[in-house]
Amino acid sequence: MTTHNTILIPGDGIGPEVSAAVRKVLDAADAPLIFHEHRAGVAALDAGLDVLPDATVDAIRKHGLALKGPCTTPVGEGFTSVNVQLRQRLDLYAAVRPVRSLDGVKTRFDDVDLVIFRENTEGLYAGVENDIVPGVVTSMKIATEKASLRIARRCFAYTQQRGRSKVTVFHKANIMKKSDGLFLRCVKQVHEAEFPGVTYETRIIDAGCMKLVQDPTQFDVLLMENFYGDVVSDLAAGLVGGLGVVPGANLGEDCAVFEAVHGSAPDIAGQKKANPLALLMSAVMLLNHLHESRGCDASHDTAERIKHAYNRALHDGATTRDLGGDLNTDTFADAVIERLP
């Protein structure tokens, strides 16, 4: 069986705990992965390194694949987000977040099945901020035709390949006529020229969010620029049980980084209270990516087995405290392993 070199960034806070639990499941399932551990975030600073060491970036660039635990981002001060730096340095322009209802996780809705596509490299998160005079700051929103076209193309291709029903673009072009207007024009161009058979619609984002929480079944694939995608993907996670049950992928042309999208929760670090499911689901996305991008059938089979096992665990009520259960980080991993086919 061919194995694939994969960079593991455990992260900080609860990151090392959930990463260890996920590795335990992957090892038990004989996943065709060889992990090489690298630091980023507070863990890197504590080791006397840069917050995102060149060695970590170079290793991901070399092998093209990484699984990343949560990294702390200071609020209002301190270093730039590790996630933002990774996306910009590796040109991971597409954030993909599947959001689906899970049997055994009770919420207001039981039939959510969404995929959120977020442009990942520009917008307000380009980080172009300036002090004009004391007490006055500007933050510039960047929109380019190149980035808008490529995220639209990737989103429509994904929708078509997966047999999804439609793409809905969330925007605010009624106010931001230049930036969001450019984004809308690029998406429409790609749709008409390359994917006319895919159903396509647009929604102003505030009204779209209202519709989303009223009835998420009216949406399928959601496409939006960077800042909107960040907010809406977390909102959508709330429809299915929170960030602890939602995976994430950051995709470029040559590299892919899969990550738990929740925070590092330093207040419970070291207590084994964290739910490792989001990172485990992200690892399943990584395995499926290997199948799609490198033709690795073994990775697809492993992904299906792990997915079956955690779905079975949730169905059986084997859950962590955030989902109303009594399992800890390690015993949840054990519950998944026990159900591996």
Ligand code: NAI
The other form holds:
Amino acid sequence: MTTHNTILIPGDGIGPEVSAAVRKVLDAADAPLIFHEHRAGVAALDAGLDVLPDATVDAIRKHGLALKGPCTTPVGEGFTSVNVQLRQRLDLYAAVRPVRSLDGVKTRFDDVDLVIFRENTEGLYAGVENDIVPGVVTSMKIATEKASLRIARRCFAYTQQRGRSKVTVFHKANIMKKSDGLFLRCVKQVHEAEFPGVTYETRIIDAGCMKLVQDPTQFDVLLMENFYGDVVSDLAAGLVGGLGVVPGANLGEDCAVFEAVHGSAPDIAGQKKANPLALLMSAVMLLNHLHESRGCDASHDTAERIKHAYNRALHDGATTRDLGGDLNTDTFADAVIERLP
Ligand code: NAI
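Now show me the form predicted in complex with the ligand; what you just gave was the form predicted alone.
Up next: the whole complex, starting with the chain shown before.
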């Protein structure tokens, strides 16, 4: 069986706990992956390394694949987010986040099926901030044609390939006429020139969010710039059971880094309360990516078996506390392993 070298960044906070649980499930399922562990963020600083060591970035570049736990970013001070840095350095320009209702997870809606496409390299997260004079700062929002066109292209291609029904862009081009205006123009250009068969609509983001919480079934694929994508991902997670159940992929042309939407959750770190499912689902996305990009049938088979097992666990009420159950990080992993076909 072909195996695939994969970088594992456990992260910090709940990261090491959920990463260990996910690794246990992957090992039990005989996933065709060989993990190489690397550090980033607080874990790297604690080991006396740079916050984002070159060795970590180079290893991902070499093997093209990583599974990543969350990394803390200090609020209002300190180092630049390693998550943002990693996406920029590896040019992981497309964040893809499927948000789906799960059998056994009771929420207001039982038929949510969304995919969020977030531009991952620029916007307000370009990190261009300046103190102009004491008491006055600016944060620059960067929008380029290059980044806007390629995220639009990737989003429409995904929508078409998966046979999904439509793309909705969330924007604020009524106020940010230049930056969001450019984003919107680029998406329209790609739609008209390359994907005229895909249904396409636009929503001003504030009204779009209202519609999203009122009836998420009216949306399918949501496309937006960096900051909006960050916020709307968490909002959408709230529609299907919270941050414990939403996975994600950060995709470039040569590299792919899979990570949950959630952060390091310092409020529950070290207590084994964290739900490892979002990272496990991210690992399933990684396995499916291997199937699609490298033709690895064993990856697809492992992904299907793990999906079957966690769906079964949820259906049987074997859940962590965030979903109303009484399992902890490790016992949930055991419950999934017990149900592997
Ligand atoms: P968070 O996502 O870490 O936590 C928000 C809330 O959701 C908390 O109450 C937490 O306990 C809960 N939660 C999150 N993941 C959970 C899980 N797997 N199981 C059960 N409950 C879970 O967001 P917060 O508190 O805003 O950020 C904490 C830190 O994480 C910050 O330093 C932030 O910058 C960083 N962060 C890192 C990300 C990454 O590495 N990709 C993404 C988002 C935030």
